[in-house]
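One chain comes next, on its own, written out as structure tokens in the form predicted alone.
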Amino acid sequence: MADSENQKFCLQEVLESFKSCLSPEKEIYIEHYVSGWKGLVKLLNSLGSLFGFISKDAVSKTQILMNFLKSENGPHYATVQSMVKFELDNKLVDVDKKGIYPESGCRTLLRLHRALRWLQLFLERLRTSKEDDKTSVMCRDAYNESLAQHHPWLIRKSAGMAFYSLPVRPAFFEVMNVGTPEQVVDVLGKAVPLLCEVYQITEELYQKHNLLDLP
């Protein structure tokens, strides 16, 4: 398969990914969350290169991830609730905010956690609208709920003039290459709800330990 092929986004891939995500027991694969990434990191780099500003911070911190997974402590990295216990139980997670481990995989995870939650409101937004309805205006909504209050003002400044440049609905619903638009509002209602789903057990994970506000 060709480079460009590999690099095109695909929504039915990152829907296979996210089904993987969850155990039987609603614990969160790791491996299958960063697989999941990579595919919304192909959508963010195929809406132009003024998205670069998201979708490079994503590229870094699922290689982080991916370093814990491979490291001799990967076991411990293999889902997010192992992950969690590992690093609190050896205090490798700045609770107390003195920024000694700015890549644990508690931190790096909530940057993608937050991340997730926009698209999630995005392609929600998405797959309930009209022909007509303006996707600049879907995703500045989905962005203002979510990622905005942790952006500094000139980042929430470069999104808004990402968002302007956002293909208009008919030319998105392409980019998704699942077939014609009642195919894509298909998938995107499964797809969705599991976004959903794995952004809700991370909340709550990260909530229950303090972590939500993890510098």
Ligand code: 1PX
Given for the second form:
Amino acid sequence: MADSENQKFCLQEVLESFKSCLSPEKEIYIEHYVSGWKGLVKLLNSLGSLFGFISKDAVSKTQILMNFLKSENGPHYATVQSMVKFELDNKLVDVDKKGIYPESGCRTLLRLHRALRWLQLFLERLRTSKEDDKTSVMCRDAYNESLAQHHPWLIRKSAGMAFYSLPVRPAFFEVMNVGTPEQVVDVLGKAVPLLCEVYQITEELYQKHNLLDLP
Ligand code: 1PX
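Having seen the form predicted alone, could you now give me the structure of the form predicted in complex with the named molecule?
Once more the chain from above appears, this time first in line as the rest of the complex follows.
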């Protein structure tokens, strides 16, 4: 298939993207960070139309970041660290309320960063789950503990409805395209600490610059 966007989801591939997004100095390459999300969107797209509104938002956020990367300021968007410095130094971020930069790189990445926390919590639940455990419950609990706090009622309700339609655990493991359930658990065991590290680095950077509540 020519268009990689249409290819099947593979957890291993997503893991590789998040692995390559860490530089030896622990900077985060935006290009690979975005690739990781694009990989996850493939899985989302295979889950049916109830997930369409989530996929649409994730695609739009990755596209905003890719557009910055391809722009004349592209080199400043190579890493999360350089993006934060560039946008703050040049006052390209709406800090207190929405203004002339409603789609800055910093606020866009913050939305994905919050979603990464959900992903980490969800995957950890999946990893330690038993065969009969419900993916919808794992997903909902992870969501309530993280992203839900940043979403208005309507989004929370729509997300909650979508979660009910998630495939049962064995079918969900199939969709991950890794192999046997044991292999899935093994890959998840590698994925969770990695996502955790990427999350932590971003969280500390955003905290240091007071960016965790960008409108
Ligand atoms: C191996 C298993 C992997 C599962 C992969 C699933 C990938 C999920 C990708 C979700 C990306 C969600 C990004 C959401 C960013 C966000 O919070 N956006 C909101 C705020 O943005 P704004 O610009 O308005 O300030 C926006 O309002 C959100 C809209 C869409 C609803 C987001 C609900 C997110 C629920 C996350 C759970 C996904 C369920 C996947 C089930 C497997």
